[in-house]
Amino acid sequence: MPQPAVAADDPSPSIPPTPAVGRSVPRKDAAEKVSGEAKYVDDLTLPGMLWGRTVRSTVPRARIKAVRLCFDTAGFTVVDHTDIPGRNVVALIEEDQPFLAAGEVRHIAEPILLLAHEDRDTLMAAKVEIDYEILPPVLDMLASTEALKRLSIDKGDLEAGFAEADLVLEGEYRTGSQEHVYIETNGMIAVPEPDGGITLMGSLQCPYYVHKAIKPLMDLPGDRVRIVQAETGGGFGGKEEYPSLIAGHAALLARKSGRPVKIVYDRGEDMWATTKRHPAIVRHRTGVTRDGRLTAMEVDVVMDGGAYVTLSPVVLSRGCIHAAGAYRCDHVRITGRAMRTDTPPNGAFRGFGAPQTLFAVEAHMDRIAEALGMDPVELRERNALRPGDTTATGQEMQEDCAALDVLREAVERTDFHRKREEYRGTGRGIGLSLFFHGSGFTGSGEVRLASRAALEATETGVRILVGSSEIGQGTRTMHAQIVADAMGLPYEQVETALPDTAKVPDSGPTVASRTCMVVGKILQNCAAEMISRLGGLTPMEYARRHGPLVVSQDYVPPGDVKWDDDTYKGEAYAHYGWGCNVAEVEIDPDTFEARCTAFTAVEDVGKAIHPVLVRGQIEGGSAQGIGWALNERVVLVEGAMANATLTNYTIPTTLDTPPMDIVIMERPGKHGPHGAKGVGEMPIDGPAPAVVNAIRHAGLDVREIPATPEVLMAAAPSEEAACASS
């Protein structure tokens, strides 16, 4: 590690601090939080401040034909389409979604009225009507003709492959959609500058993503469009792109009434309005030999991307590019299509794609072991990816790829064959599930991002500038961590600004395991390089005799990571993480509800910079990931979330929830800092395929989830299900 800077008229050598990285240090928001100091949205009220709301559609597909306010409009500020001062399109990756819709809706809860008042009661009593000519609605992604994004990864020579094959097996596997359930809800403050411009504080995952959305929204240039981070109480993704509509409905109210507006979210609006995880369709047809060697995968994804775009794409690239799962194959084709349906739009969720093919692969793996009459065990060991394999996409695992550390140990660590022996015909059943996930942004992703961060030496120390936000990870205390260790530094001597558009730089979104991997390397650069230019001062005394210094570096792609976005085919991703976990389940008889009692996550993360963060991180993921395995049902009306309650949406709570015991594992990569592969998104990736597995080996053939009490029945033979159901 490089040695503390010693100011030039000090002669007596500093001690070396403490490694901060790979302690659980404090963390830096700790105080704060535990206090109640810490300020989210809902606790900010500014000077004049107006409550807003929106007015949705209640209907999944329709004409406008008439809004009435059947209210008193005195001391109201209303707002519609022909309000909006620049373009009435979400800038993201397409321009198809309305900020608010205009002559027509498509789907329901989409945005048609905004309104505000100083008063909430009185707001929220307002009264509007809206006359509709219905339309008829497309609601099932498999009756859709649109297709939002069509992708194809080919690899080898599928008919050949299938020449080569004993066996020959196929199966279909359906995932759900899924609620995020942050701790906080959506909520966003507006505040118009003097200038004409425009200041936005919200909960919310990428400040940069809501800057995009709001220049063109409030034509307005850059320098006059302002985003604060406010606190954060969780996000999941279901932050990274929805917090650009709900900032652009209070700006267009702020900006109508010259007042600060409030709108957050209750519990409901924010379940029934807001975007899910893609539910997902996904077929295999897999070729393998007598002794369990994969010659074939023919894989197809169709997914539900909603009403409009979002970040279909993506979710779609990710969850294809892992399809094949952490597997070795010569012969491979998969082919994914995100279709549209009058439903409201889907979005980012933890994981992004990867949960939805990596349950269905693991699910056919089970099937494909038990048809050959083989341990499920042998079968992963036998195709799993080695240092010199390549995955679908072409790209060759490096000395990191961990596939057969983390299963081996898994196995060994839960007595897995014993169990699997002693729980036949008890109604308990043991399950595993191998997986890998991509750390950073898809393919070429990052380049496109050309991410930024900077250092500044202070009088106190050195602060961090980047725009990548706190949403509950940890993500101010372990880029701290790697600051003080890069610029031998106490960990206390380091800060990190709040991400502000007019503070920080663009260092990218907080999503896609690249906050610690690829923002927390180009903070190591930053620091080497402010470290050649203090001059042997320390950040104190350099600030103390010049002022305030700051240095930035931009994101600089390693050169052995190549991409062809039209073919996909290269390195997807400069690194994986890889997990093995194993689930423990028993069946009720007389309910037929499946109880996950206990859980086992070995996870590679490259280097754990903070092992309590990262511990939080996978028995949260694998916790989210058993709901959704097990309990968490979204149920469609018409396209409408008719369950948008924690009452009837059920997420595990500490009860549901198992002892689980987990295993960290280091296989440094060699692009991150101190080696770390990114730990935010891999571990909702194995607890569903986990979970179903078990329930398999306990007797049940169960290929969607959630794998609630009945699907179970419907699963079970019809003697044990008439009884159940008498």
Given for the second form:
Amino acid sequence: MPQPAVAADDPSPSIPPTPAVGRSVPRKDAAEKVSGEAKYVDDLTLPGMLWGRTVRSTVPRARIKAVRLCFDTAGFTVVDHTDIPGRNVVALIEEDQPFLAAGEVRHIAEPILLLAHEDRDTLMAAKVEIDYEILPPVLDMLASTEALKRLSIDKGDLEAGFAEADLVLEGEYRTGSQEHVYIETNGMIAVPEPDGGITLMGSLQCPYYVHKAIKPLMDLPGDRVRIVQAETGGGFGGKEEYPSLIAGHAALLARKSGRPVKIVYDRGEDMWATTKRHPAIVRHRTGVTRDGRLTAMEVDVVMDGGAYVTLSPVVLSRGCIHAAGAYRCDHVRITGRAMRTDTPPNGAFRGFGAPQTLFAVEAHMDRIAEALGMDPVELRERNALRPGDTTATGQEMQEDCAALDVLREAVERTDFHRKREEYRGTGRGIGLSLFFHGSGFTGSGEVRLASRAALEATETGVRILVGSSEIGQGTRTMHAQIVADAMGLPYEQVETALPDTAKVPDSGPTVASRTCMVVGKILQNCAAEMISRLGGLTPMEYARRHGPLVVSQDYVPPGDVKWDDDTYKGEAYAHYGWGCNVAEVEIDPDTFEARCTAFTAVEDVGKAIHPVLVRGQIEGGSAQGIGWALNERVVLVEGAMANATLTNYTIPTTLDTPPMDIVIMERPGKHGPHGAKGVGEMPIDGPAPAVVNAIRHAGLDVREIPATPEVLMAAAPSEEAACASS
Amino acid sequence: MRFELNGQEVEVDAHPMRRLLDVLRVECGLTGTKEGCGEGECGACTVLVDGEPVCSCLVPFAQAGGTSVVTIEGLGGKHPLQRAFGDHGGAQCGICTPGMILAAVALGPNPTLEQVRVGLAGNLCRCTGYEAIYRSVLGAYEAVDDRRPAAEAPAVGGGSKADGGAAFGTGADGGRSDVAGAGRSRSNGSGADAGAGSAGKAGL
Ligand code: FES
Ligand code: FES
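Structure of the form predicted in complex with the partner chain, given the form predicted on its own:
Zooming out: every chain and molecule, the one shown earlier first.
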């Protein structure tokens, strides 16, 4: 590693600093968070600030006939679609979603009108009546004829593959929606600027997504729109695209009133109105030889996109690419479609489509093993991807392919086979899942993003300038570690600027487990560039003598990563992380409640830049996955979430979360900093299938989640439950 | 109305039915107390009233009269639990952290793992899966002079062992880094796991 020349004022001139990478150095944001000083958006109050509120549709599909304000409007600011100075579309992938409904509503909770007032109680009490001409809604994805996206992946010759098979097994697997339940609800403050521009501060993952959406809405050039991330109380994908909408609403109210406006959703509104995980139905038809070799895999994926496109095409895409699982098979066809329904748009959620399809393939693998009378571990060993094998898109696995390693470690560690025997017929069960997760944007996404990062030499060290956000996962800390080592500086001398579009470049969204692997790598390149520009001085010395120095670098696509968007062939991701989860369950014979009593996760992340953070991602993602598997059920009635409270939509508490045994494995990849491959999403891929396979082991043929007592009870009769349907 | 706030007598003028949460955040300007649900489910708004953890979103201000209220600001950033939540990864996004720390304060020093699980059951965390929070609470009362998480933590809670996190001796040389054994010792035997779980419930 290049070392800058030693400065006279360096307190320990001859000793290079202890490398920060690989050590659990203190979190940059710990002190403020544990002391209560960290400022989240609802903690900020500006002089003259108004409160904003969103009036939403209460029917799934209708024409708006009339809107009546049934309150004294003195002191109120009222905004509808006619107040929009620019274009009434949320710019993302497609431009089909309005900020405010203009004449027609296409889902429940669609924003129609905005109100602001300085007194929150007065604001909330204001009554608005809306007359609708009701139109028949489409609420079922299978009844929908409108596809937001279709795709197919083909490898080999499917019919030839089935011809080789001794057994063909079919199955349908369903996964429910899921609410993010970040503990901080969504919120945003808009401040009108004297020059006609607008500044927005809020709870968000992707400042430049908001920036992109606000420019056309407000008809403003980029330099008059400023987005600043406030401390953010959890995201999980839920603050990837939705904050653009809230930001637009706050901006419109601020423009009309000429005053700062704060909108903070209460929990009910946040659950009722904002995005959730796409529900999915996945059908498998698989050919297998008697000795367990997969000869053909046909997979059909349907996802419910909701009323507008939002991110559904890319969620579907990631889901389909992962749909054949961590297995080699010469003949594969995967088809997918995201269907439009008159329900609130579904959006990004940790895992981004992959948890749905990995649930299906992993539950299906256990059914195949059962049909063959084979041990589920043996079936997976037989077919797991190895270096040199190719995935469904034809991507060749490199040396870091760790499918077999994670599987073997997890099996040995949990004494899987002994427990498998021991639990038989006891109401207990043990099951596992094997999975992988591609890091970074799918296919050519990273090339299109063309991310940029920058470093600034300051009088106290270096400052990182990136648009990547800290949402609890540890971005600030992890980036500082990478930069400290790349610069040969102590970790303490590296700081991170607040994500503020007026000050930091667009380093792409903080999603897709890309912040370490992709942005971290660009920062490493920035550090090399800075060292070459310092002329042997330390950054501090340079800044003191010559003033600040800023260097920036763009993303450089790895040369060996090729992808074809039309045929879905090639290197879908630069790297994959690998994981194996083992879950133990106990089923209450009276209530049919399944409880996860022990959980093991063995996950390969390439390199754990900060082991405590990595472990935190695995534990947190696993708990979220166990919740999705067992008790997180979004009840939709007439297109509306009927259980939009934390009382009725329950996430795991301390008493529902099993003890977890976590093993971090490191099989470095070629492209990320220090071999890091990403960790944010993978942990939510494996828990649900591991839990459901444990339930299967306990004797219940469950093929959907959440596996609530009702689902278990329905599976109970189990006459010819066992399978081999085809 | 008069009450004691973080050790100081204060007089605050607010409607008696206003939520204590709002009085603390708005009238008193102490925004360290967070709102996650407003319905008593998440515990983000936890404060101590006469030493007992309560959801301040459910308490009308009238009930606070004459009591002693402690918020996260009252710990001054120096409480061993605050340090431990930083060291052990107990705070990720941090929004549950003030409430979680105050609920943990109410458990007193050196709680057992079971006491922690039961005592924090009313505080939701969506980021950590709770494991790092257990390590933080159990680790908080290790020797105060030990800045780094200890490799050999004192036995806590009937043989359960507080994890260091120091066990994260990640192999610096890449290859395989097994941080196994880094878990609390209960993670190393499934029998103990189940026991811990049911003991936790029985403790209720
Ligand atoms: S805000 Fe009080 S319990 Fe959630
Ligand atoms: S740290 Fe984010 S909710 Fe607990």
